[in-house]
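Given as structure tokens, the chain that follows is alone and in the form predicted on its own.
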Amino acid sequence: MAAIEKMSGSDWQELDKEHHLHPFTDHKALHKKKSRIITRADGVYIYDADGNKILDGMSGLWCVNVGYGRTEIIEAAAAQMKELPYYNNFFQCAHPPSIELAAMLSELSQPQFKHVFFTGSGSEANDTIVRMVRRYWDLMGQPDRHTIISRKNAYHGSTVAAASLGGMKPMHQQSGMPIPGIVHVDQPYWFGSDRSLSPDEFGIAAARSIEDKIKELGADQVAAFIGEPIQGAGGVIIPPETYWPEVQRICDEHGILLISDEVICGFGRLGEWFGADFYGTKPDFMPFAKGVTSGYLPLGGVMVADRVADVLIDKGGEFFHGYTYSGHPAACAVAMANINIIKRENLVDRVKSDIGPYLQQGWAKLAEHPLVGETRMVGLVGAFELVRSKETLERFEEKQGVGTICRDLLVDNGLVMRAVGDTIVCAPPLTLSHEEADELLEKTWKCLDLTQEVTAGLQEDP
């Protein structure tokens, strides 16, 4: 193999093709097209092996909240590696970074959260949720409370239990999921409905599909409801304002545990520390990952409310669950450095009152484009819907792949956003400047024009 410093972009592509199986990828299609090789990053930009500068409108994978190249985080990892590069939290052991981070997370979250269970990812956090929820009800003398209600098109990870919690049919069809004891109800996707109800009416109706399922199964059989405050990978589904208050009422009335999946929404993305704070819910669990370290090292976990933690501690005996890297010391050190940056630079409030409203205003204007049927954004996470007809909001046929066409044009023109079907989604770093927001919006409009040119022929197809 050639020396690394002499490797060209095509060299890397060939090596990648020969040895690397990518996540969530059609490998045959990728081998024909070849991968884009990302070699470095700084601020809100990534750079590929061909020297192209690309604005990262997706924060990596919804995670690089403080932007790239933060020396403080890198130094925190190096210092911890020198002091204690690894030790586990099994066998009645602990180390300062995991203890200190647990205390810090407790201070950031709602008063009911005083305990944290660490994992290595959001998927592992949601696998932990399944185990912990069911263990709680066993200890409460209600072992029949086994079923967890989730939502169609939700994403909670790709490990077996987490993917079962998710409601994405293609994932289930490939792997014999969901596992027993997990059921799915309607998502609060007003644009994807027949729009016969107002958004507020629709929000109530979507929430009450949870109550209908509880009544169908029997409340004594239902353990919990899990939902992302805003569904991310499902297409940035922002629920109507009526939705989450009604969900909270339903969980309270039926004694159901409420799980707020904060893997994407946590750590400032919505202009609050957590999505539960934004929507005013009082969850019993909050799985988290991604923004806790801004992706600089892998780390996840679950905030566990006193209602549950006290039972696990007082009645539980040994909880037979955990991971080799639960509370990894270097990852915890990175998380603390990351959170300190978010605090010091006041990024949560900046999203709420400065860059969030600024980008939202420009994002809303994209609705004037002939291809856009709806725009939506909260904090720094948003989406727009590509439509064949602006008047009727008729969608393109799935096989035409218009969302993918638009996404590829965006990347070719220096901007990463993501296509979920014909929904284009955006979640830039929280450090995005006004000038960078303008660049994001200008490139988006340009690529909508280019997409319109491509789709003109598709619209003429019989």
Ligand code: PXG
Contents of the next structure:
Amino acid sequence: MAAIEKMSGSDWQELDKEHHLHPFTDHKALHKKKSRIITRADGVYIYDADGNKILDGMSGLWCVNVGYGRTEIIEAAAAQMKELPYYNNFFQCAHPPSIELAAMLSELSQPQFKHVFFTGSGSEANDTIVRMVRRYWDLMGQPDRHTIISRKNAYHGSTVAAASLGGMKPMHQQSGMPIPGIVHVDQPYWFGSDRSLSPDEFGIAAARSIEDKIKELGADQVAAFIGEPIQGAGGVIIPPETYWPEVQRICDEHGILLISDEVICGFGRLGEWFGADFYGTKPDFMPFAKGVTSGYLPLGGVMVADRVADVLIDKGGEFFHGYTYSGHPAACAVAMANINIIKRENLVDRVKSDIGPYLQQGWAKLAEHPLVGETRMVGLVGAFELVRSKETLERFEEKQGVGTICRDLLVDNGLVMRAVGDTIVCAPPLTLSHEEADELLEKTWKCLDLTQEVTAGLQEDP
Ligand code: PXG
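For comparison with the form predicted on its own, kindly provide the form predicted together with this ligand.
Now the complete complex, all chains and molecules, led by this one.
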């Protein structure tokens, strides 16, 4: 191995290939192409080992809400590490950063949320919820209420319980999931439906599939419903406006706990502090991660509503659950510095009334491109659908991998976005300037043209 400071991009690629198993990766395919080595970042840009400057249209992995290179966050981590780099919150202990952050999060969220349980990630947050929900119903004297309803194509994490909550078929097929007591109903994906209903009718119908499932199982068996306000990893599925009010009605009517998974939508992404605020729901749990620290250190957690917290506290005794890094002091200090930036720079309002509408307007114009069947964006999270025919909205064949072709062209032209099948998704940092938004849109249009050239070739040569 060369000395670290002398390592070239290809040296890193070789070492990576030798030793590193990546998340969600086909390693044989990766080794043919080699990995892209990212060495530094600043603002909304990342830089690779070959010196390429790339606009990060994905905020890392939907998390770097305040952008890269924030000295204030880095200094907060260093100061906390000097003072108290680690201590736990078990055994009747706590420390100022975990307490202060819990109080801060309670103030930012809806009034029913006075308590926070910290975790290291969004997956751990959702595992925690599975256990808390079931514990709650046990304590309420309804131990049969253990089934959690989720949605197909949802993403709630990669640990066994979180992946079971998720509705990703390929994940379930690999490891004997879902675990018992988790069922899935249809997602509110209007573009992916046969489009025989109007979006509003479709939103109601998708919500009613939850009610149908409750009736099928019996409400006395159903503990909770979990959903991302907007499904992120599933392809930025923005539900019709009718969907969430109807879901709330259904949960209320059947006494079912509502879990709003805020791991992507939280911390300003939709132009409100939380997705539940945007859609007007009143959840009982909010798992969060990602944007709480803008990814500078790992941290997740669960906001727990009084309805549940009061029962756990008053009747529950010890809850046998917790992680070594629940409320890690440096991660909590980073979260507070991050939240202070979001507040001071009015980033939530900026997404609502400045950069959000600005990018949305330009994004909507992408619909004029011959390859684009639909565009959608709320706050700073959006998607467009690649189609073979604009008239019939017919899609390409899956094996043609047109989404991946487009994604690769985007990256080669200096813009990271993600492909979910033939849906291209985008979630840039909330600090994106108007000029950077213009760059994002120009590069996207250019790469749509390039993708069209490639797909024309594909069609000639079946
Ligand atoms: N809930 C939601 C809504 C998420 O998006 C998690 C939970 C799990 O969080 P952790 O911190 O355990 O990863 C997520 C994570 C992708 C992608 O490809 C998305 C996520 C993670 C990895 C990849 O879009 N979201």
